[in-house]
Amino acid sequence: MNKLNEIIKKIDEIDFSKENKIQKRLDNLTKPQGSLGGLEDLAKQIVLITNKDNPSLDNKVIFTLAGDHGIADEGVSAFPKEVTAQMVYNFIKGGAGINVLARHIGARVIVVDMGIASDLEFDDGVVIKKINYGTKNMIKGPAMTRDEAVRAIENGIVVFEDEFLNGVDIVGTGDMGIGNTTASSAIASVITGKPVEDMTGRGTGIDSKSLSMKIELIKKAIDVNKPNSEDAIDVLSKVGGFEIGGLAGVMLAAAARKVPIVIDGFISAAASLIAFKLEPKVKDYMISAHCSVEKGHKTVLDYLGLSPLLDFNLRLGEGSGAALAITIAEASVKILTQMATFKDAEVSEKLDT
């Protein structure tokens, strides 16, 4: 746990005392005060996170982490487990939704094998950080060992740190893993304390009968493993996934480097719960991209105190929502750094009344 403990120690509290100064700067731009609403709030947050008066978000990176889940053997997904590896090949070839959106916004996509259940036939373009060949079936015991859970988080830290050498101004999180909404629902239920029924959705599109079975399986997994809600590593090891742990590591490492973290959908939200439980300060570095159609996503965001930028009924994962939100984040920063002030533009200011 040395690497994990070291990175946690590097996460600073954000200095919110600078907020008024940033707002005054925004108020001096050529617009009615507050007229750009959430864009202004987002620009403030990014300045506070980066601790830079004039941040730029030129180096946009989306980390898409992949892993398989033993619980998939129980039929909790509309797709077979083999789809995880098949979709990773699609990422490599540039044909997935996240590839299209990343190209659109000028972002790099870093694809990571955290625990795919097979060896890839070709892995050019994939970072291999495999912990194991998928997690164990969590209704029969822990999804992984505690050591594997720590290694998953630390591998995520290493993935970020390695890419940081190439330049990273903003991070988007993404995932791929058949069965991972089941693990995410379990994590969310345990940490938020909300009933499994309220945290479990249809994932890839299962029918009502399969949804009922999925809920009962999650309840059974929690009952069998009895994860400690105050111990993030215990929760991750007993009902989590390798890619979820890796994403938590990416988030912690990004916060330690003062890089804004754009959280994608429900799986990323579950990872953010793990990161938050390990170090609560990380929450202030997070930007919620969107609220997905997954039932528990809003509850998780409310628990963390995050407001989503978008509500597009997304449920793809991969980092797709994060990619869309990063464009908004970049727009907010450009408003702050490129828009003229009343004085610069020689525009009369609001009359005193």
Second form
2 protein chains.
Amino acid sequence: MNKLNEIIKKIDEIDFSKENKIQKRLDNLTKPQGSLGGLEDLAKQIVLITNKDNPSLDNKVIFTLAGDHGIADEGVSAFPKEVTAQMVYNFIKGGAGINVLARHIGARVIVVDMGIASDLEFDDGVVIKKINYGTKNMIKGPAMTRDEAVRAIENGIVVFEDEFLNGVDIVGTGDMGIGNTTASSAIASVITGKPVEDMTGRGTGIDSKSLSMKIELIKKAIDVNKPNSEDAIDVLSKVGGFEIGGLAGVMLAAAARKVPIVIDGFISAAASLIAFKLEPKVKDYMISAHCSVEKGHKTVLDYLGLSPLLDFNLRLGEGSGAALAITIAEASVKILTQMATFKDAEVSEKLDT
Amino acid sequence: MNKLNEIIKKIDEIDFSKENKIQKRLDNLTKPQGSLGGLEDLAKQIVLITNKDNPSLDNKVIFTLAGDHGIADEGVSAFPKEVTAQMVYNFIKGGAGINVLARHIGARVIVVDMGIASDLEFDDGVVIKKINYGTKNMIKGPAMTRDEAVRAIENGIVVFEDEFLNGVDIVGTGDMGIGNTTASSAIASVITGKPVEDMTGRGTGIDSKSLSMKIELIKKAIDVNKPNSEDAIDVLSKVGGFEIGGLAGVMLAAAARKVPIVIDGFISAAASLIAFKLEPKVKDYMISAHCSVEKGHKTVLDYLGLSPLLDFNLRLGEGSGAALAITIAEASVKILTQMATFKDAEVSEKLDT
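Next up, the form predicted together with a further copy of the same chain. The previous block was the form predicted on its own.
In what comes next, the whole complex appears, and the chain from above leads the way.
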């Protein structure tokens, strides 16, 4: 718990009083004032987060954390459990969606075993931070112990801190774990207080019958475990997942280092709820990449006060939406740092009207 | 008119019967079926447009066409007329928004003088296709002659064809011209049949009084010239602009070469209306980059049946929104061509449910 408490203490409140000054700088660039809309807002947010006048986002890193879920044994996913490990092999061989998108935007992908149900047969290129061999089935009791929940978050912190030594200017969060929309829906329902039905979607693509069963299982898990919505560690331990805890740790550690955090889809959003409950200040370091089709995602973003950048009906996870949003974020910063001013370019300014 | 008619004849109808086959290919990649949503749709559209199984979008080109507008003398813009030429200098020096964004995505910017009101003092890096020294003031008569309108479109065709020799895999459309939202609103109102009030926005940022005047001027221009909404050349000549005609030409030429066209903002949308009225088949080659804040843009996109990719409250023009959309389009194609299949990656497929 020491590592977690220490990192939380290091998260500074963002000084929004500087916002007008950055907008003035944007207004001096050769374009009608405000004409780059959302890009200008992003650039401002990144200057505020980094506390650098001219941030560069050369070092783009996507953390894709993997873990298994005991609840998968109940058939909540359209895919078998072994897919978690199989996809990790795919990540390290570079054939998954996140690999393609990360290469496209020039980002590194850090793949982490937070709690895959098996030992990996080969793990070159995987950071091993395994807490346990998958969570326990949460309809029968807590998904993990309280100690495991803390260690999951702290392992996420360590993963970020270790990578930070190689340079990290912006972070994308990603996940892999068969069954993890189920855990995420449970977390989202408990923390936002919204009904399970409103927070539960089809994940990898289950049919309506399986969706009804998934909802009933989540209700049962909440009923059996009675997580305390005001205690994020309690929620994570009772209905969460190792990769979700790890992502919350990555987020807290990134905020402590003033690194912008690009939140991917629904699982990352659930992790951001855990991080937010541990330290609300972390929210201002977050950029929502996109609104996925997973039911409940929009509600979680509203709860956090985040506006999604993209709306492409994505539901892959892995950090795929974050990758696309990161390249937009980088573009926004380049607008601020590379565009000519009216004065430099000798362009006439707006007429007085 | 020969060049225009010839290019129109070369535009093939897209064979949508291949769509299912491409979706099946996407469904074999290591991700839940359909989980990359809009990216999958984009990839399919680009395969259909290019008629290539494995298109590559290495050669990304943004055509930023500039022209002046006689109507600017009435004070419809927040900026003085000389800004058109000044911004062209800014483009060739690399300091404008479009330069920054094009560099970010690895695109070339082709800057064209379609009809700036003055001769450029230096024009290294500008393609000179000047039709005239700005259009005439359209409240007093046609903005240009019918012959000039045809030549504007044909010059756009030549600009594309010349650049095609250097390799063009995807096109972004961009514009620069003080007063050109006024011409675009007039075109949009005439072709869609919607009231001028619904198609007229604040452009570079005029106040409400100037906006009312702008609306009245557009109404007057339409009343004075009585453009025939079924005759695109008539509309372009009476209430259009040289850069708008040129962009329509670029679009038609790109479609004839099976090159995807990424439509930027409101001015590009007006040009796409002209191109569409000349040859409706061109529409299927178009990708709408974004929905700008300029009033009427959404209506034009609906008229064309296009769904915007991004929604960032942009209103800069130049091709800025197109640049961002092009890198998303490139990502979508890489998903199709670079991701591993379930078989190759030895990942278990969806369970039978």
